[in-house]
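First comes one chain, alone, set out as structure tokens in the form predicted alone.
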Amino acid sequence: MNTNINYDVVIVGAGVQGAATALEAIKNNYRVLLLEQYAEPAKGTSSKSSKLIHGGLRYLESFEFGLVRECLHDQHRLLRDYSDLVSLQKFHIPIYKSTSRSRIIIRLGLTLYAFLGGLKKHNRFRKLKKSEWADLDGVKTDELLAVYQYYDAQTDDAALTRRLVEQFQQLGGDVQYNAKFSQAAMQEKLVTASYKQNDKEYTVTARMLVNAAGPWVNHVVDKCHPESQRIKVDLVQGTHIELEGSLEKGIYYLEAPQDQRAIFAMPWKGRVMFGTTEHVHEGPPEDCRPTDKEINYLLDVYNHYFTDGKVKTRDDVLEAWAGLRVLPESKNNPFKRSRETLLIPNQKEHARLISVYGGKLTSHHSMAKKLVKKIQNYID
């Protein structure tokens, strides 16, 4: 085995959240080491979400207030920071007479984002005349409503992702690719972390490991010694479709009429991005695939809403693809659960391991510097 430099943080997946750790680490005069088991960055989810910068105004039903308020203070500070990825895109919301959420509640729903947002002049919304469905993409407008447009952002959220390591790589710091985290074991005052690259072993020594692995995460724990901290978790499948097409007026906030969970229509490099799906995964993360169910799911909702004078087929489907949401392990609806980001220790005192469950594209920021202020109390 070859023993490199000590290292003050060794963080494991260039996902966003590694990705963004490391950067925030690395600002704060740590030495960092940052290991992806893949030949680049954001291979996993972080390539494979709905490419949004969002508060979730979905969360606001489940009384997140917090995460909503942090998540649109986020975007604000993407959009001044990385005005090159990440753009502001008019989302609409069509209310029909089938539509569980009444004109009421998604007015209130909007005025209390807007008012989360600080109600600067991007997070307000407006109801749309009827002289202006028409416009609408070919949106059905049979028994509908109305119409509420408001704004938020949209990004390439491997674009951003690679931009985080660029800047962590640029300020100094080191990162392997095809390095697969082997081992670690943790010490009062050490960790000595192992991983593969090329068919070599190689150790390196740490005064902190953090765990941003993604849906690899639970794996990364089982390798560390003595046992840690862990927490059961669902990996929650989400797929997403392409189909040809484009869509004009923005993005598209629908409700699956099949269980009335929320779907994004978005375009997408000259295409329609269609999704998500949640369903619990089984098997190792790597076997994530989009499933012939979860297409055919999608298709319905698309056919549901649009009417561009053709039934989409699976013959239409261009590319469909699919990643894996960490959350607690629970026997409530995946599409109900919190998305609060869990940082877990594996002791209370001491800790040379902290485990990163979950986190958002768009919080991975205010989640970074949550996470480098935990590894200063234990190690500085």
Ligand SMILES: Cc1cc2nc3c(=O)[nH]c(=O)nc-3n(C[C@H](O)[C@H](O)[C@H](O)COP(=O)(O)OP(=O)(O)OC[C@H]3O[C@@H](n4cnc5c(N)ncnc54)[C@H](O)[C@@H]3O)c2cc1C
The other form holds:
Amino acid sequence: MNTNINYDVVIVGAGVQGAATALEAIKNNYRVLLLEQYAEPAKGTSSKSSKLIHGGLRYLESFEFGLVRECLHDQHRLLRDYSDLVSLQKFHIPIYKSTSRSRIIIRLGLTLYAFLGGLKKHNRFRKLKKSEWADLDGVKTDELLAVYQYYDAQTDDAALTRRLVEQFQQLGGDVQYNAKFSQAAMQEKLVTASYKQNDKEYTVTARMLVNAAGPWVNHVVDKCHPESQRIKVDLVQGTHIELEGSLEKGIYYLEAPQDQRAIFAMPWKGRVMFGTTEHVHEGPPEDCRPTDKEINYLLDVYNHYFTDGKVKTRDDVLEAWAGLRVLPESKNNPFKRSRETLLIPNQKEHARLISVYGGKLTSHHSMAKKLVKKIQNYID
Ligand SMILES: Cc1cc2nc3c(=O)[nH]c(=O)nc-3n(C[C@H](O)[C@H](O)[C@H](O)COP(=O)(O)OP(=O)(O)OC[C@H]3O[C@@H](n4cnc5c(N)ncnc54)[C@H](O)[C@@H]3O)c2cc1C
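With the form predicted alone done, generate the form predicted in complex with the named molecule in the same format.
Okay, now the whole complex, with that chain kicking things off.
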């Protein structure tokens, strides 16, 4: 490819949001180019999530009913259409004397969750019998008051993203790897976008540029001229650790005793995946790494809830990795900030750039549909 090839849409970023948008756009008969700075898809946040395809039970506490309904709708679709990559899991919520959320609140939340999920069989929940507690993968039973069980789903986030890219390519979509977007000039009906690949600069023209660069979103906005609308964000790091062991009964939804945040213990490729944390990352996205403080915090939570013979220490951490959430800048605790996706055009009319801020792995399809609708409004 050299210069002046025309596309309808150029998308920056082959994470789950860029891949889903590319697929949705090509299904709508647009000519699409997907650019990825690394050698393969999902090298950013889309391989570093908790890998849950869930409605987000905890978002009910912040009254984000629309987000929960949308995610549950997308979960249903993913279970149907990607059944080799997305599977239902039993989730357990143990309630102790010290748990900040009462049994009534949890029951209410699970009831509402089941209603928002359309009362499908797998959206129902139950309270475990005391006789079942001993089977729960070594979860401590001292001061345990109740355990609720419900269903949500788990996936391999990177594999799901790769699948979307493969489907896009099967429909004739063009993907360029090691292709780093470098700048764009927006005119009334046209965008001229440049990227660097193997030390060469390429320039293409398109009718619309989609910025799905995840944590790099504002780096891309800053390279677009004339100056575009941007929103200020915090990059909120989330770390997971992997420990030896297995969880035979499914996933555990725990409350960190230190700060009452939600922490998940999940079976993952023959290990236990445990996370996550929330602290604001400063510096370039590619520099994000798990910190000692985060790893110690996660080990403390793990040891608080699990008794599997011995206390886990740093030596038991087989792997640790971190990803970045894109959340609107605020003084509020990151845990309490909205997880809605924001689609920001560069201007109100004749927009040539739409930037994707934030969002969920689970709701990538709904996001892509909304985004392609916006593209249709702007360019058709
Ligand atoms: C710790 C954590 C846990 C999470 N857990 C869950 C969960 O369990 N369930 C859920 O639904 N959601 C979860 N999420 C949210 C979910 O992971 C994200 O919404 C999603 O992965 C973001 O995808 P993305 O495509 O926007 O970003 P990314 O996956 O980061 O993709 C952006 C891509 O853009 C590329 N790029 C950037 N700049 C350029 C450039 N100049 N040129 C070319 N390419 C470029 C990057 O290389 C990258 O591949 C979690 C998020 C975090 C951080």
